[in-house]
2 protein chains.
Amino acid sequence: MKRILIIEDQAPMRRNLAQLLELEGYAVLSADNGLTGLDLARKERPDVILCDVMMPGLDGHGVIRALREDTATTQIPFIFLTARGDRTDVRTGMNFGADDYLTKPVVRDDLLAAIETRLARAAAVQAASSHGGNFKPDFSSAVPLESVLGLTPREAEVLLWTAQGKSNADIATILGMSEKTVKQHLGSVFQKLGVEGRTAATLRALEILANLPGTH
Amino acid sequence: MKRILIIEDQAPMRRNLAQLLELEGYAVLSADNGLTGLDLARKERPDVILCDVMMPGLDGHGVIRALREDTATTQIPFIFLTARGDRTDVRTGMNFGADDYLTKPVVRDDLLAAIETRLARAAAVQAASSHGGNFKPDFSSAVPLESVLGLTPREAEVLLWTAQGKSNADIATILGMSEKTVKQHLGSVFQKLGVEGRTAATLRALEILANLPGTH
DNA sequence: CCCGCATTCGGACTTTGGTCGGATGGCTTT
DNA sequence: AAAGCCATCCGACCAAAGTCCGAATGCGGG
């Protein structure tokens, strides 16, 4: 079940929204001010956040700014609620990284449509990144292995080819060395990584090569 | 350099936007109608799309609907341009999954702020999914290997343990069979996957085990 | 200059991985 | 019921991987 966080200082409006969403099958969390809302968002990581702009203390803009600064909450869809016709408010909110806004009084259909759209969008992004081609180790450079695992340049090169499924003989040809030397280097690698066998070493290498930033 | 696609049927407005953005250091692509815009978006995968709503033929809503249906373009930030005060247009656009909107006439600062915000947001999402521990193969079940690679249950189990760096002897103990049998199954696996050696097979297995959806 | 280190290679050996052929039992097809 | 397919299993044999010696080269810093 999807979880929605409502941050709204006016009690009747807050209860209205909560009731409406609960009837639609959402799990609702509520906060009556920016600070406790921010706190709840960080702790609970809701699927969508609904937040009023005008609030005493920490207002909606402050809330989203704080959320967007934290990598843990930065991708949570954020919809804010604003008074009708206040164009500047809307723009500043969107420029802080909000995903949508709704003008008060909130119409039921608009609210539900906005929430569902943002949920669908978040799901699409997630699916694209976790399903599509997420596992793409970068075999273009041995440097990361060298620095992260504390290997020598040559050892790192040998491991790089090993992690691509090459045999010792192949690697010897590729790197222009004797097969004995390949074995020698691999032996050092095994020792430094504390593993036995090339497959275990490959796993360690892939952990690094597949988690590199900026490989797109 | 970031690439921006402008879809706008009115030539003066289109040229204005293009010039402004080029001065800011963006690479600009232009289209004067929905269809060619859609085509360009699919081929070029720009970093941001700027699109007018009112256009003869395929309008802005049609464009975004088509883009959101295709997984390749679904996460491209989409900002649409609308005539002032047309609240319904804005809402339907947002409900199709647009990321922001701007009211015409477009103010320079609003435009740049909106673009930068969406770029930053896309970058944040990307960083979160491709940087933090992305490589987490799920070794809890052999079924995916079985179905995706067309292996028998036993073969899939053997491959599952092989991909975790276990030796044939270990696997024999774990699965309660002779080491010879482990070898036999692995041989079949190699043949079915068209690979030589356990490390190459491990890579193929990880491609599947690390890309499974819903492992969060 | 000498020491440490990375890199290179060799021989001889043990262990592991991989292939080939053969056997069993369950299952469907004829 | 017989024939065939397939998954599972195993033994013997050969090839590759990995280990334990030793040793040569070249490069940088105390």
Given for the second form:
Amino acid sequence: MKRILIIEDQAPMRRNLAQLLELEGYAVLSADNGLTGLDLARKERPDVILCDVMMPGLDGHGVIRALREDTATTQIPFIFLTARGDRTDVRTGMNFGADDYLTKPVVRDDLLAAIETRLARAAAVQAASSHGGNFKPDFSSAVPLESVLGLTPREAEVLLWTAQGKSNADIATILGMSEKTVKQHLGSVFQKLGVEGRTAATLRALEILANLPGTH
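Alternate state requested, the form predicted on its own (shown: the form predicted in complex with the DNA):
What comes next is one chain alone, with no partners or other molecules.
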């Protein structure tokens, strides 16, 4: 069972998120402040962390900074919860190493999609890393995905962003297309690769982008 740590100082929000995730089969850990959350993250090593930005004491930026400086927690997927319009907070958080952000009030489908995307990418990265210790994928170009996998330029672009853990909505915004079109491209990618979902496709892309042995 995957474990999700919620760090949120507002009790109603914290309870609602916990209940929603428990109904989806996740084990939930909760903290009502940044210091407690940081301590829990270090002790429990959750699979994903959801963290509010604005909290008294240690805020979300302080939490992510501390986690990314610790080799034991640096790879834990981290999703910020922010008030609408806090774009500066979002950019700051991303610079500290956050993987994603969700605006409050959090929409159920967006929350589950973000968590599933992060879990899928974490699993793919872990699997790819097992091929060798020097795992550094190069996300600067989608061309290798075109040439090796036989994808169209657009399919390769979609897969490139998928491999970076972006959701369909994120990719649609980045590439200027609808979510429906993103899904269509992904469906074509899955078919060409002979895989069933994002995790396997991401793993294949990461292997190629890291130029690991046996990918050519």
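Numbering follows the first chain given and starts at 1. The term rigid core refers to the maximal set of C-alpha atoms that superpose within 1.5 Å between the two forms. Keep in mind that what you see is a predicted model, and the values were worked out from it rather than measured.
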{"query": "Yes/no, D100 Cα shift of 2 Å or more between the two forms with rigid core fixed", "finding": "no"}
{"query": "Core fit, then A142 C-alpha moves 2 Å or more between the two forms", "finding": "yes"}
